[in-house]
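The chain below stands alone and is given in structure tokens; this is the form predicted on its own.
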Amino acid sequence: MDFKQIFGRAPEAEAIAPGRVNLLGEHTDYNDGFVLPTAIPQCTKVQLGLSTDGQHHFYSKNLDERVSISDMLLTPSGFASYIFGCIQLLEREGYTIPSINLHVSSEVPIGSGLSSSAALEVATLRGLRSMLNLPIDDVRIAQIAQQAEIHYAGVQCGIMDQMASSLADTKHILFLDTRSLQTRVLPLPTGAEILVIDSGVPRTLAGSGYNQRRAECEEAARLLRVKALRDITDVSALEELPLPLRRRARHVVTEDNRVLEVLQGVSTQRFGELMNASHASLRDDYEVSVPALDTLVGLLQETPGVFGARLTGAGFGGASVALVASAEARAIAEAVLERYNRAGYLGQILVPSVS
């Protein structure tokens, strides 16, 4: 149902924000490191209007679920927690947020590692900015969105997802230094396009090993006497660490180095090789892959026209991303999916999106 069917009147404002796929720099953002995301075509849309009964009302078209909030001391669960957190944080910054009706619909797949939560947060904040004329820029929107996810959804995430949703587009790669928030826009590799395939194995960040990995990295940094693992550039410095901290830190250090190599300029072939190395590191050192993802990535890597492939997102399920020859993504995806699904899995193409 649309906004008017739910709330009885037309919306006063609307906003969209895209999901993202990360090409390199996985699990480096909460280590103050470097990342290379790009936006995907699928977006989340929110429509907003003023509520007349003093309560907030949120409706998810995808879930066909309505949540009404009268007590701002109690954080709701599910999709409403992200919206609630954005409102609460804006009020903490001194903005007066009236009671609102908010309708959300999303094309961004949930549980596939494409940042559906960040898209919801950024779209909500953009919508509130538009409706209430709030003086907050795109970087500040990303920062508030990240805090909403940490404090109200319980995921100790870095800022990559929110910065990508707020600043990236589908035609370029966004280089982000997550410590300084310095960004640089890079072209997509020459003669290549992006292919994203969902493994069919969903994952939830808060209920997975994500927070455990973050804690392991923080402990490794403490033992190495640095602020964050980003401050280590030579893997030989990690030898004093006990296992599994040594493996976790080795992934972060080598992954940062892969991103920085791309920043200096590499061929499309080399970019693909770095993606392949990233997947091996995520599988073996960071231990966030699963058999389905390893199977899918392996099929992609051995397919002609694929420069490189890896899991994308936090892992523990979700999607794979591949860099493939221009204009061949659909044919490659169909060939790989036929073999993947024949092996007993149920994958689907996410990018390029079905028009």
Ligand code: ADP
Contents of the next structure:
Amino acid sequence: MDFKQIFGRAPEAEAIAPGRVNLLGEHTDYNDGFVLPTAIPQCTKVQLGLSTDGQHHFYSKNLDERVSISDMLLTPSGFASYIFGCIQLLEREGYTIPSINLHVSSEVPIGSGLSSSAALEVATLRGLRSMLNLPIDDVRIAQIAQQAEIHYAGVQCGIMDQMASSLADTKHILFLDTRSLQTRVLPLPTGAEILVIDSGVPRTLAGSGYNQRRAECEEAARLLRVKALRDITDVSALEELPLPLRRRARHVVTEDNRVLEVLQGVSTQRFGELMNASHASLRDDYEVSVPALDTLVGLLQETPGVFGARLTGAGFGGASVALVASAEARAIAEAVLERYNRAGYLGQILVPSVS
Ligand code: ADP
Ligand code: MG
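Pass me the form predicted in complex with the ligand as well; I've looked at the form predicted on its own already.
Now the full complex is given, and it begins with the chain already shown.
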């Protein structure tokens, strides 16, 4: 149902924000390191208007779920927590937010690692900025969005997703230094486009595995007497670490170096090689891949027209990302999926979008 059907009148403002996929720089953001996300074509749209009964009302078209907030001291659960968090944080910044009706609809696959959560937060904040003329810039929006996800939705996340949704577009890659928040916009590699295929394997262990890797990285940094692994540039400095910390740290250090190599300017071919190397490092040193992702990425890597491929997101299931020759994504995906599904899995194309 649309805004008018739910709330009885037309919206006063609307805003959109895209999902994202990370091309290189995985598990580096909580190590103060470097990432290279890009926006995907699918967006989340938020429409808003003033509410007349003193309560906030949020409706998700995707979930066909409506939540009303009568008590601002109680954080709601589910999708409303992200929106509620954005409103609360804006009020903490000193802005007065009136009671609103908010309608959300999204093309970003929810829970597939393409960051529908950041798209929801950023679209909400953009919508409020537009309706209320708030003087907040895009970096501030990303920071508030991240705080909303951590403190209200209860997800310990880095800032990559929100920075990508707030600052990236589909024609460029966003280089982000997650320590300084310095950004640089790079062109997409020439003659290439992005292909994202979901492995069909849910990220069941992602939560516990992610927390364990985070703790291992913190321990490695502590043993090396640096603030974060980002401060190590040479793998020879890792010799003193015990296993498996040495391998965990080696992934982070080499991954940061791969991103920095791209920043210097590389050919499309080389970009692909760095993605392949990233996958091997995530599989062997960081140990966050699973057989399904290794199979999918392997099939992609051996297919003509593919420059490089790797798992993307936290791992333990979820999606793969590949850099493929322009205009060939769909044909490549179909060929790969036929073989992948024959191996007993059920993959699905997420980007380019089917609609
Ligand atoms: P991802 O960000 O990779 O899609 P997350 O688990 O971080 O996965 O975020 C998914 C959650 O974000 C959903 O469970 C829901 O609470 C919220 N969400 C995102 N988009 C929407 C939407 N369009 N409608 C309702 N909830 C949404
Ligand atoms: Mg998310």
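Each form is matched to the other, and the largest set of C-alpha atoms that superpose within 1.5 Å is called the rigid core. All figures in this text were calculated on a predicted structure; none of them were measured in a lab. Residue numbers count along the first chain shown, from 1.
Exercise. So, does Tyr59 move by 2 Å or more at the CA between these two forms, with the core held fixed?
Worked result: The answer is no; the displacement is under 2 Å.
Problem set entry | Core superposition between these two forms, C-alpha change of Asp285 at least 2 Å | Result for Asp285: yes, a 2 Å-plus shift.
Exercise. Taking the rigid core as the frame, does Glu219 move its C-alpha by 2 Å or more between these two forms?
Worked result: Yes; that C-alpha moves by at least 2 Å between these two forms.
Exercise. So, with the core fitted, how far does Glu239 move at its Cα between these two forms, in angstrom?
Worked result: C-alpha displacement of Glu239 between these two forms: 3.0 Å.
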